[in-house]
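Next comes just one chain, in structure tokens: the form predicted alone.
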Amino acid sequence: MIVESHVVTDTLHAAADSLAHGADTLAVHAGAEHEGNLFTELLHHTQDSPELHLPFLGAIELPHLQLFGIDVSITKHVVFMLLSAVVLVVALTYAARQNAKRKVPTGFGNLIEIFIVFIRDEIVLPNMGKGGLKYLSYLLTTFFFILAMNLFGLIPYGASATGNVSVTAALAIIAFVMIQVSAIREQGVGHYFAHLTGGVHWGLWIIMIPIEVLGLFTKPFALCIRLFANMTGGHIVIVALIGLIFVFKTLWVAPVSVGFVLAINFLELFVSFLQAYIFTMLTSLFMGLGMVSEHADEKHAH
């Protein structure tokens, strides 16, 4: 009986230890899952989603649409892209009407005119010459549209559509088309295709033509990735700084993290303007490279 009692006691102790170990394991997994959920919530701001989060209303499910078997559903980034377009149409129309009423623009109209004059005098004319003025409306649209999408990512519950590579790719494709169109219009179709040979002997065409064709696509690819990476990187840094509070598991880190986040937000405000400027400037530069050629010089000389 004594032996059996010891056996039962040992069994109970083993079961208790096993339950305690299991409880600790579950607690660790629960804690890890909780931290994972927190990080997921933090990263949610940088990702596209089929839901739109609004204050006091919570998550709103966006409509799912199918077109010929292709998913064309409206997502959060699509909403803010369309919102950027609407805001620009309203704001720029208002500025144009205000400037039309006054000989000397003031207020918001004056602010918009400053941007327009800067892009015309500091971007278009130096890179494309006077012939580039006919493309000024496209470059202005590009600048203001990218700027609006960038700025919407800085407001609470907002999102930067330019943090989506699909959006930046679409902007880059449009830029690619405009680069080729401007070059063909200035040089002519024959001279445009002739420049793909690089002006070398025909025996080297088999090497030069693929290189030149590849060069046509590397420019818009660089525009796409540059804008996407810069706009996404800032948000990832903010998430990482806030995540330090959960990594160190103490509120003593919170003032430092929040302070750095505020500083990064001001930096992101500068980056929003800078990236809109860089995309517009590089597009103008690439268009100017195609427009300025020996053939174009001869054309203008005559």
The other form holds:
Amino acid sequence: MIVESHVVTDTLHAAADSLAHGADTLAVHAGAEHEGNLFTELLHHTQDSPELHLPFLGAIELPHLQLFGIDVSITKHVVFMLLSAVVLVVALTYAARQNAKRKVPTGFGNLIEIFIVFIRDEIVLPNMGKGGLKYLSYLLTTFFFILAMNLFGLIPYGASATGNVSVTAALAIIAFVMIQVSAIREQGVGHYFAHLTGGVHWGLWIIMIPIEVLGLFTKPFALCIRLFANMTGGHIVIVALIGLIFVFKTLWVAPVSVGFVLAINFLELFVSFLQAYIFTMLTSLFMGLGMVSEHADEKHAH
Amino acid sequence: MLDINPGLMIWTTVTFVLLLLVLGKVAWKPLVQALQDREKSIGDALDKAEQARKESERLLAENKSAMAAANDETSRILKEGRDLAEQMKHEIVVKAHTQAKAEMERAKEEIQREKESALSEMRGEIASMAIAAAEKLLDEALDTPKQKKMIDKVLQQFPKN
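Could you please show the structure of the form predicted in complex with the partner chain, as a counterpart to the form predicted alone just displayed?
Below: every chain and molecule of the assembly, starting with the one above.
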């Protein structure tokens, strides 16, 4: 995963380095000397911004907020994150109502239920066992929240908040907290800290403990970077393909570019589901590892 | 691009926690509950169907054995009846035979008796006729006991039949 992130950051740096000349102006002209500006401008769309672009209305300046000295301005990604949350609440409430009404679920309620059954039977139960059902709510929310944010990036004028490393970092921090909380709850504090020694001879603790502690942080870090890189990667590819039209300065490239962009869009649709699944599955797996290691310890030590 | 924006992290965390609370209440609880209820009812229905199948199989076996028993009973009764009829037929035939024999015996006896009485009657008749004839011939009546003795003597000489 760290390799993945390196690839993406390297690509981005390369793109930024080669295209950054004269990036102080955002005016878009198809002139040769403005190629760099264009790419920066296109890349800019994949990044967070304090303004929201709407069809027909143009750019809208979003409110700047300050809380305890921290800039909590509402940005484009905040807007789409909140929109995802609202859409989720509305859609899932509707699904729940629909399913409660009928004995056999149909339509949208059935679709939602397929995801729920999959997460419960294919993710939570195999990784965490029956005890994991306590955390089903958390994992379902994670899956659907990430999925909704991912999908918003595919809508014209939309943006995926998950393509922002701050958002994925926050999600990973929540996952980190959940992993530790579930481990402590299932094993007890004593076992939890005992587990950090890796069950080796005390002479090796000086090596083992830092490694185990580091391991606690690398897992959510990988979650954070993986989701961010995957969601950004697709957008960068689309930007690059669209950019080809301007680089070659001919309309004849457009069909090729658009065709590829379409293909990448379908890929991104798939990746949206895949990454939501992977994030949920790995969180569940890490939680499960912490939860069952008690029994493993019992087998080894006691 | 890899810059961390603390404000956005706060927004994400707050949104997520709120979403977790709200969805947990309005979506996950009823959805998962409905799912579990349905799974339970399907499981129950399947169990019931299995039970019903077993029950019907048991009933079928019961019916079959009852049928077989009834068949056995029928054939036993038929056989019994046939045996009885056979026996009765035999009895009737035997009885008829003995009866016929007895009848014949009686008839024979009757015939014998009739014959004897006819013979003795005939003897009396012949004796009287002989006497009358002798009387006529002798023109004199012999004293009766003497006559009789004589005639009997003659008659004795006749063959018995």
